[in-house]
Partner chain sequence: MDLFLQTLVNGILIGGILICLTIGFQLTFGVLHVIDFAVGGWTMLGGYTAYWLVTLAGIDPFISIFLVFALFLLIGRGLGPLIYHVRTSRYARPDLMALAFTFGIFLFMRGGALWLWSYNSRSVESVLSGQFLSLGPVTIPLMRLSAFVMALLFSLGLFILLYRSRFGMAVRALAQNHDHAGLMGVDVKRVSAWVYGIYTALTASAGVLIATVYSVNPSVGIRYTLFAFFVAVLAGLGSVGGVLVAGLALGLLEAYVATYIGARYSLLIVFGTLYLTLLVAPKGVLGRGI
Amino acid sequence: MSHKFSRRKFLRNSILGTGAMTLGFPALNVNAKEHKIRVGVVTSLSGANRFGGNLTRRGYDLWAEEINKLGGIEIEGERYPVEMFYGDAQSRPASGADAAERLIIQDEVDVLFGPYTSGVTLAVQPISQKYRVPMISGSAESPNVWLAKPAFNFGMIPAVDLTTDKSMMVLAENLGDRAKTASVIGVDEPFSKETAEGFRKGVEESGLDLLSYELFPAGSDLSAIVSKLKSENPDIVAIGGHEDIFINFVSTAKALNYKPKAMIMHYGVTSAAFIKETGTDSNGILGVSVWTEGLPYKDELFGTASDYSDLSFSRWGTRPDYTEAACSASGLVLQDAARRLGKAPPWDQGTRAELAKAIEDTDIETFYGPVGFAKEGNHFHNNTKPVPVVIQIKNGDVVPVAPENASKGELVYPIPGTS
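Since we only have the sequence so far, can you give its structure as a single chain, in the form predicted alone?
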């Protein structure tokens, strides 16, 4: 008896199987297992990126709960419940690749929802390709993911090279003559490095004077870097990294009695974990977002962007940021593609390839905004439609401050109490 057959028999006998969970829908009988859509989530549930990893899980889970309240995904007039399986990437690319392979081979998932970090996504991407399992990535933002032209991976958030340079230029235009210089730092790893490069490009294109540009290894002591910035005293400090780096920077700067006139970061600033960890020290910090609850988007499952925010808050106790929203919208992409595919699960390798083509042809409006994946160029299979917004933390609230047509408040500059 093959290992695969033994695994399938075990799953039937246990109904849900190891690590499986049917969200918001009652357990079905043993034979109904074949009529579920099995979704594998690879993300960092432990390790340095656990805050963001669990945030992506919340976004994916909220979609699964809501669609299962309706009985599941509708295909040819029938509803098929979604069954979620989880693989912990442990914040390490190799562990993420191993988790993806287990989900595909042991749990026999039909589709993958992608990791939190771009580094893990780059490691999982070849596994998705090898087994021809489509992956919808609700978080990855490194342009390197899409330069590889992945046939089976699709990204919901525009790559950072499409957002950070524009955001820096919008910020510089808003500040005018009040800001003349900038310094850029970042972690030397996928996403973080590209974020820093995008900020640097924006600084140069906006006419600001770049005082310094420095990349450092993950896990570095930031004391020397912060001391150097304090000495340079730029008008704007831009940081490329994840929320753990931002939290570390804020605490290190405070310990060294340094507060920049303006700090702009990218992902992580809008997360509840960052605001909670930094407390009042987050006031005035700027960030980049491709979604806020005030945007005029809506769909049939979640309603408006504001409705989604309220739903997420009632479920998890915190307001969602754009990554959580993008992860929930990943499910909407799967719904739409499965409907157009018109084939009931389970899906064999050939059908999964057809599903990937259906995902590639996505053209929908959601509470998160428009979704459509590039079919050529350097951003192949990346959703390039969302437009970046500069936000600022004000007393724990995330407030859009630029550009003018998206602004919900005035940009505060310099941050009160700056060095």
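Since the structure above is the form predicted alone, I would like to see how the form predicted together with its partner chain looks, so please show that one next.
We keep it simple here and write out only the one chain, dropping partners and molecules.
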């Protein structure tokens, strides 16, 4: 459905727009205003973060499709269908701001769903603030996003500094005496760096011996890093980065005959690309995830976490990761807040401010887990409730291994074949 939609928009704009060139085609976007809730998605549909950006879109779209199957969001007994609008941030902060303003001005959206990356989110926040359009971010994990206390922005995923250190501590506790030392590396870019810093904090707090902490530029040759780790030979290697780096690290380490006893990464370990590219070499690799399909959460729209996973798989052909899940859950937050607000769309500025208040008061259970936003502190408006799960790849499957209440299998340590 979303495909058809975008193609139709594409055709319409390209046919009508060719003549009009640029200025003054807002007129084209005037849609018949039935009582719909207009939702704008600002995310990286192109550019360096295109991959992740499209994951967020899938998550948002899946919710929109599901809720529209029921006729839309229910407010005061009436159903209001959801219409989605997209703005491509091109993985650039300034384009994200352009996109947000376009969605708000030209498409007159009532609410925004947020970008994939933290940088773009930081550039879009002031726009949402200016027009008083609430923005729910299903991605964006940098703690920086919440430092400025954005009144209209809400984050579904706990910032990395809340998750990576905890997961490291969980891991250390689980390993007990078996692990004494750890080294942390990370790509020198916002999310990856903060992930690495979180890991470092976790290492220090859990009493492990930190052998080294090193950041490196994206795209560098990893042979130096791997050789150094090999000579230090820590019990745990923690890596902050995206799947590209993990793939590169695993293959470089293999070529240099190095296999750490335990390797923990964060985002991207669970991605299909990582498991496919690394093959059997992914076996035993640990990851941190704020959500997996095995968790015991559920809600009315999507059912259980596992139901959600099946639904997403049948819709997109791949299993969802926690970003997709968080994005879909963003819709649930909107649904709940709109219901509590109890006012029919379209919403004017004042109403949208009330909606933001309603979102701030969110306290719900979803397939993604509990959602509630901090109302003060450094994680203002960040959903700090989810508890990170340590997972391990076993023969291509993602198996939660810690903490105990979520565990579905034994944590294998050291990884067989360790050097």
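For the two forms, the rigid core is made up of the largest set of C-alpha atoms that agree within 1.5 Å on superposition. Positions refer to the first chain, counted from 1. Every value quoted in this text rests on a predicted model; they were computed, and no experiment measured them.
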Motion between these two forms between rigid parts - which of 89, 68, 368, 289 is the hinge: 289
Turn of the lesser rigid segment against the greater one between these two forms, rounded to whole degrees: 12
Core-referenced Cα shift (Å), residue 261, between these two forms: 4.7
